[in-house]
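Next up: a single chain in structure tokens, the form predicted on its own.
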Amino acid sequence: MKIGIIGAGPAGLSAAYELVKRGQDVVVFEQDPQFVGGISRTVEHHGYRFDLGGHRFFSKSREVENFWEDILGDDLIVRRRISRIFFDGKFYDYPLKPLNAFRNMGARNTALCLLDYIRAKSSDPKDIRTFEDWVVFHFGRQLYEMFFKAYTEKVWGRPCNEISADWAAQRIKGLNLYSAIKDSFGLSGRSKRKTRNGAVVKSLIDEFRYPKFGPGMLWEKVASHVTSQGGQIIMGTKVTHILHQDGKIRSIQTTGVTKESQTHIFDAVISTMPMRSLVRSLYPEVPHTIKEAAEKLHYRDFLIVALVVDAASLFPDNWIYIHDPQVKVGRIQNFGNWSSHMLPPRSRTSCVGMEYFCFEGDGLWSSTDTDLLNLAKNELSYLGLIGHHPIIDSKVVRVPKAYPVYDDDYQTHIQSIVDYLRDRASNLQLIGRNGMHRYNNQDHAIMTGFLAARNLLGEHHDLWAVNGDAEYLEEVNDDRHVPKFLKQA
């Protein structure tokens, strides 16, 4: 078969890798003129490398772990996780360690948190619909206000009572305060928290693997493998129209550097492009109801200000979550602590990434690079992380549609679109974070790519079952908010 893949991020390249391995004719279209890997790429600036966010390499899937090992070999290094939360002028270990938390909070606040937690856990679960509902039920309102609310609202740019509980169920499922306290005092007999099925809670792992030159190293190698096996990766190419007829996708129209339109005929298509953009590109146009559902899917954008600081060692963390509402920065990366190879050889400097969450076109996104640099400098100084060490270089990178938004009605809109495409585009597979409008991790995106490729070759895998275990739905025995495609999974 001749198969078109839209997007050369983790999902698209994983699908291409699987397909060329099985002798298929593959063409990948990537809008970026230079980089593969999507948000998992690594940017290089004057010898410094930095990620667009941090990307730990840890998966419950042995197949994904084997894939990383096969591609990277000895370039996949083991790193110890160190991360903290900055709140109310203090640094809290994350995962939370009771002695550190008690010392920072004081006896009164500690007692209030524990009493509130006990009260919440002994109450009957109500209709858990929003992020706020979920966290308050699992941790109590006091801990919600301290360790969840400010950061989550920075990430999404909206109140926590307008964010779906799916976000909490997907990102912090399996965490249990009582068990975490027992673990930290060595009372549980286990070094890591586990879910009910025995899998290690991903958010709590204390070690992870990482490519020594950043995650972009992996995707550059995968892209090279795809082309060496006869696949094509066409950079700087935007998909403008996807033509469908008689229940199938028939061709894709693209524009490249020359702005000339080209038509490509395929037997099947795999898409990682944002679901909203996919619906906009379908021709003939979709019914108004489907178009309206797509337009109601929203995205959160992201930018990073990378700062080179003239100091060899600033702080020990891989990253720090910033819960202080007085600053706009949401998370801070220290890339030399991810891997010393992210810095130039024999460097006595540090590269810090200041991560800001925004909407394309808002004040942050539209700020000049100079204004963003000054903002990042001032906030880093306010947080007390660099002392008097000078900043000697900087780079700003903007990432549109970095995160699909889990608002209250997103599942309904996805269901309408998925149902429509099932009937009109039976040879189309949706994969990846934006392709499925799901906040998948990198390993989930990889697995959707593998399984989509196998589906086109005659197997039958439910892509929606990847990362589909929203535990809060099991705990309250309420599946009213589960979309049909997850019920089927």
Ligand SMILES: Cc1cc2nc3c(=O)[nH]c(=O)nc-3n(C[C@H](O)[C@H](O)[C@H](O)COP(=O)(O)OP(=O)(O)OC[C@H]3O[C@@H](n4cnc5c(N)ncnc54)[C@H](O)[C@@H]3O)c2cc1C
Second form
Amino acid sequence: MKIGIIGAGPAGLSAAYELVKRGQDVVVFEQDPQFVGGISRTVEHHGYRFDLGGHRFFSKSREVENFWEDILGDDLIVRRRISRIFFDGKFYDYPLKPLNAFRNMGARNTALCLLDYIRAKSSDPKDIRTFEDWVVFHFGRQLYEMFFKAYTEKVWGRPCNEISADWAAQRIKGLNLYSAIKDSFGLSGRSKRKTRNGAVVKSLIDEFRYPKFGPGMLWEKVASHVTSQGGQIIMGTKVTHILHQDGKIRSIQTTGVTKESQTHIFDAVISTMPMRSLVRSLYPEVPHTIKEAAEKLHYRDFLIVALVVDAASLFPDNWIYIHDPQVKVGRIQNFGNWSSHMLPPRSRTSCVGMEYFCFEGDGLWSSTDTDLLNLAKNELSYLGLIGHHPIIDSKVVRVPKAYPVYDDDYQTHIQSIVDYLRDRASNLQLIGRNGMHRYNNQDHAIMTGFLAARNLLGEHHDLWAVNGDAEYLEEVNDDRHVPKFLKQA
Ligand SMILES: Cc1cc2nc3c(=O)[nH]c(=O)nc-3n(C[C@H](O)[C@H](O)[C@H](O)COP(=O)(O)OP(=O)(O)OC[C@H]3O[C@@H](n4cnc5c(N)ncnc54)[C@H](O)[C@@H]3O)c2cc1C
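Let's see the other form, the form predicted together with the named molecule, since the form predicted on its own is already up.
So here's everything in the complex, that chain up top.
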């Protein structure tokens, strides 16, 4: 079989890796002229390395962990997680520590939080529809206002009562106030922090793994493995049209650096390109209802301003969440604390990543790099994180479609598109984050890539049954975490 893969991010490269291992003929098209790894790439600037948002390596899937270990060996280092929340002029340890939280909040606010929590617990869970409902029910309104509202609204650019409860259920499930408090007193040892099926509760973990030169290192290694086994990765080549006929994809068209269009014929295609762009590229054009469904899929975009500061040690955290609504920055990374190899050898400087969530084309996104640099500098000083140390270098990177948005109707739209493609493009598989419009980490992208490859080799996996923890749930008799619409698919 000749297999075409759209995108050399984690999902596309994992599929290619699995296919070349089994002797298949694979061509990967990547629109970026230089980098593999998609959103999980590592940018290098004058000897400094940084991620597009720090990328922790953590998975409940043993298979994914084994894959990382096989590729990276000793280059996969273990890091202690240090992170805090900046709220109301104070730094709160995160995960929350009762003594630190009590000291910051004072007795009155602490009592209010507890009362509120008890009140919320007695409300009716049937009414949970939005992110706000979900968090208030699980933690109480006071804690919601302090630790969830402002940050979540920065991330999504919309009020929490317009964000689907699915997102909270997926991202913070398994975490509750009681276990958080118990954990922070050290009463719940590592083994007790496991869920029923033996998995670690993700929001509480205090260690993670990380490639010593950043996540891009993993994907560069996987890419060289793919090419050394005979696979092709064609960089700077964008898939523009996907031609289908008689229920199958017949060919795809690409445009490369020369701008000349080329046609490629494949027996099967695996796509990681955003679902909305995929539908736009189908030819003959899809019916109006499907087009409309795709156009209603939305994305949140992201940009990072990396600042090199002339100071060896600024703060101990890997990252800090900035809940303060006075500043636009949402999160601040300290890349040298992820790995000293992210800095030039023997450097006495720091590299700080200021993360801004935005929409492509809005005021932040369209600001000049100089304006963004000034904004980042001013906000860093306001937060008191760099003292008088000078900033000696900077780099801005914009990341379109960083987050697929879960709004009220997204499931219905995906369902229509998936149903349509099942009949019109039976040799096409959608995988990965934007490919499936699922807000997930690398491990999910990897697992869907592996399973799509195996489907082409005669296995039968339902890729929609891979959950946010990269667990393939079809064989496990427990589908509670599979979104409703996927169960019907
Ligand atoms: C701020 C932030 C922080 C994150 N933190 C973590 C973390 O801590 N841990 C973790 O595991 N994950 C994290 N993630 C998630 C992780 O980045 C993604 O899950 C992962 O990169 C998804 O892989 P993918 O291959 O599905 O998609 P992508 O990474 O988006 O890759 C898709 C690739 O396809 C290419 N492409 C798209 N369209 C076309 C086309 N038409 N033609 C050719 N090529 C095309 C793109 O250029 C891209 O290279 C984070 C994400 C963000 C935004």
